[in-house]
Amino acid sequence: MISLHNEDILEVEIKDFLIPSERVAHVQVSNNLEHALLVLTKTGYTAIPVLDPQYKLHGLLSTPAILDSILGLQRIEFEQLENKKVHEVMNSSIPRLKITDRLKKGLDLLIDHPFICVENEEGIFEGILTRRTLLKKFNQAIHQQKKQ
């Protein structure tokens, strides 16, 4: 439990707020876009991490990026979904956090993003830090403080 009285709250390591990698939907760099779109659609997410077989983080893939990649001049070229690979469409220029980073850095990044991917020092995907998780923790701390 976090305490709002604690002046060091922003210095807490983000690993305490992480949704672990085992619980995060993802795609592989070599998957085709048809598979990726199915994963995105089934999970209801608009973006998911892209990993390699060793679970190294390579970027994010979003539904808009997939759709943009199959837009032709006259129509949406759905047949391209089977031929194009995730690595051709993914965004590799994403904000990232290290597992040892502090909450303050995560808060700064979550202002502009609904979630931030977290990796270890070797670039292995550890999980995500979400706005929702952080807001829930702060909400719990506020209500706990009111009870005391």
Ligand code: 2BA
Given for the second form:
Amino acid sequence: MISLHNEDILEVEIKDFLIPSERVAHVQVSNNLEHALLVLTKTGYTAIPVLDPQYKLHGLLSTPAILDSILGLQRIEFEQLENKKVHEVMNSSIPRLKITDRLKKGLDLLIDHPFICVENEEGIFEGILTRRTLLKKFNQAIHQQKKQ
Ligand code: 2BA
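The form predicted together with the ligand is what I want next, because the block you gave corresponds to the form predicted alone; please supply it.
Now the full complex is given, and it begins with the chain already shown.
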């Protein structure tokens, strides 16, 4: 169990733990699904953020959602990929964090999601908070506490 000493960590602002937007793979709302599948496959990630040209966050796109959208009765209809757009398939009801939110809120959301998108007050995408980053932080804190 994480002791009370670690309560301080939970109050830290998440901005210190972000993967910044310039290092996050993303797709644009108006991209076609062929391009999106290429980005997802090349980066190796299961799901990535969907942004517009002003970097506003619109949702998330995953490989399963793309494949489901081109599933015909008998087969996967890959020829549909170039005609369909990202905004038709993305999930737009996603949890979001503000850059000023505390790690505690991130922890709550990361129980059910592998990563959470972080935006500023204007809804501009700032980066993501991942389970990996959070677990690393807790691991460090627990080891530090053991040494004391
Ligand atoms: P997934 O793609 O399902 O990846 C699950 C975990 O597998 C990742 O956990 C990471 O530990 C590892 N992993 C997958 N692809 C990787 C790669 N290309 N390089 C290094 N490690 C990789 P987290 O790091 O906690 O990430 C959680 C989720 O956040 C990922 O789920 C992905 O959907 C998203 N994500 C993470 N970093 C991203 C980035 N730079 N750009 C876009 N999306 C990212």
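A quick note: this is a predicted structure, and the numbers were derived from the prediction, not measured. Numbering follows the first chain given and starts at 1. Definition used throughout: the rigid core is the maximal C-alpha set that superposes within 1.5 Å between two forms.
- Taking the core as reference, the Cα of Ala141 moves 2.5 angstrom between the two forms.
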